[in-house]
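First, one chain by itself in structure tokens, the form predicted on its own.
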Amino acid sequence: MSEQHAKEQQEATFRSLTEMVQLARKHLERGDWDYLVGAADTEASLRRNRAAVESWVFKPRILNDVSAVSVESELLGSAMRIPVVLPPIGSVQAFEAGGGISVARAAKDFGILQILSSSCSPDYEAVAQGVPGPRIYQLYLMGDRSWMDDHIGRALDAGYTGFCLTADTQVYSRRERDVMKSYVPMSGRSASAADGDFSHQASMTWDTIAHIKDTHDIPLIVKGVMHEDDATRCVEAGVDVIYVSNHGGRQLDHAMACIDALPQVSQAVAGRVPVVVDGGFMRGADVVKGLCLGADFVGMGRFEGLAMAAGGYAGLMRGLKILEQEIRISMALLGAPDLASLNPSLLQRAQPVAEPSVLSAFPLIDDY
């Protein structure tokens, strides 16, 4: 083990997720920080997120033995210590420099699955070669089928268990944080997606899909998907894992809540196959939500952010250890022993107690 790597290993110290968000708004630059928080336009998706999110409350059960809570579970065969997953996340490497190296260890560490960006570094080859182990590579389509092919068969080469396509970028977004301070993230630096090259992603179809499951031995995931209708017809064409996102609120402006979205998709997907969710989802009591809601696994990216930026290797695993600890006294607390207690009936809709925005989930953070 290398000197660097030994001192990722160290255990990162801030006591709850609040003084980890402070931690990581500390640590980063006024454009690093709003490319982590911000959001296309108007930045409505973002907070309509937050608020769906918040706006679920819960209808806890009396006298059922939790004693042990059990949080386990598989995702594409891997082990799952909890039900989460580390979403992908383009210019991770601008919150702490290892990148997507430091997240794929503290993944491998911890016991739960990452996607690896595309729009990232080091690349997922070098990724695969620093941490082997099971991963989920995520592409953004910039150039023909040919290129398409050839990434995923290096990515199979690599050890790859699952390959994400992400639906909802047929173009690039305005983000008017970044736009007003000339701010260009390090995706975008050294690739297309700065001037909007998106001629690939956006010509991708149904044909694109099926393509992918035709020709390739690999667990296919969508990434984007809204809409029930494309949900049912994701599961018909072959898709193995249906993730339901509006990018962070980073693509369309004034989309619908991912959380609001859920129920639909799930009761399309019947079972099926998994469905993963993200959106809005901050703290062990939403992910708790998403679960009860239909989601078999929650994605947390702009979580991940922030534990990346408030320390790295060390701040993703203190603040994933927080998290499952979180996650298990809700479902205590809910009267829930297993995952499969998590149901709709635990949930009602109520005004939230707050105004919702990215950050309400902490609303201690400028008080200590």
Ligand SMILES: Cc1cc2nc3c(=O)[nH]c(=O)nc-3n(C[C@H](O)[C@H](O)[C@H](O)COP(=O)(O)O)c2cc1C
The other form holds:
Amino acid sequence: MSEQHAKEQQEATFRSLTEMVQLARKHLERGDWDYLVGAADTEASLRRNRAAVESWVFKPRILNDVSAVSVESELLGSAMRIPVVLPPIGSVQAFEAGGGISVARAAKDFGILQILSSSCSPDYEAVAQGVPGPRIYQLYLMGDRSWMDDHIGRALDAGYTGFCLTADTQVYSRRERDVMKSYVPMSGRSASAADGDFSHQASMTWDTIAHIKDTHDIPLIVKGVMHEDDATRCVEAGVDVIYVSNHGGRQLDHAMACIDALPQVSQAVAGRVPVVVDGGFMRGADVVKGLCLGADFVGMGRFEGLAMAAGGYAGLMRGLKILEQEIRISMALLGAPDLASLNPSLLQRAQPVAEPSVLSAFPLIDDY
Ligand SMILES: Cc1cc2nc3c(=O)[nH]c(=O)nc-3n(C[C@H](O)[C@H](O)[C@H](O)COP(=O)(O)O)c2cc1C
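Would you mind generating the form predicted together with the named molecule now that we have the form predicted on its own?
Following is the full complex, with the preceding chain placed first.
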């Protein structure tokens, strides 16, 4: 890390999210940058996520008192300062050396929940020891059922308040930016042979869900739900949080956009459990769109990685504070004083004004 990079990490004085992304791009080497912004095969799912978010426009209401906009809520017993979760990011230590622990500190100090990936470092027990507090653990199944039970039990012992299964990654995709450079994500580089067996993840079924619900007393989040029938089945199986995601376009290529899957999933869930959505949400206004279309929380994966690359703990804190301002301003200008006032009537579809891409939420990035 250069002296300049270290200084920027301590201070994180960027004034806008565009500056945050500029700093991230400056700090990361090409391989790590491409790992963060890239996606599977043609990257169509990634662009479609952005295209769909950009294809919703606001139809604001006027003359509502918005002198106090309230954005706080609660998820799995934890107070949430904004309706945003920090999704699991494998190899997050590639973006800033503190990795999962820097994210944990920022999540705790800011006041939102982190979902920690099993493929990043430090590991979940070290993170819990370093930063005690409510947190969700996302585990890729790299062993048999007793291996899984052991890890869930240990996560509970370590104080995790939720357990997340990622169901869109039964096999690992081909991410061409990484493939063409023979880039191996940092956690993959240090994985032992015992850690690297994806066959258990591939053979995961509804039976796995039933087993977890029968065996462990921990709220279960299923991440990667895109079909309303799967959402219904999850709720019937006792899943506690439905997480709509196509993995930021990093898994199935040519998947539908998450914000397009959201309304039907939300209708199927019918308020029985909270719904989270991610995929292409980069700005406060994007978050508000997700909430209008039925999500209770929005996950922001690349945002988290970019903020970490911009300034580690301080970068994520600063990024989240700017995001909070953007959410509050969008809601006020939309005439929505609280989360309950957000609904689909505040949106309609329109042609996007920019060519959708992973960074199209930052059109000024090369101008300043
Ligand atoms: C660098 C990177 C690593 C990721 N690693 C994981 C992971 O370990 N587990 C997981 O469930 N999802 C992982 N994801 C997917 C995110 O949790 C999230 O679903 C996705 O980033 C959302 O899309 P967005 O980046 O457009 O916000 C990763 C995403 C990125 C960008």
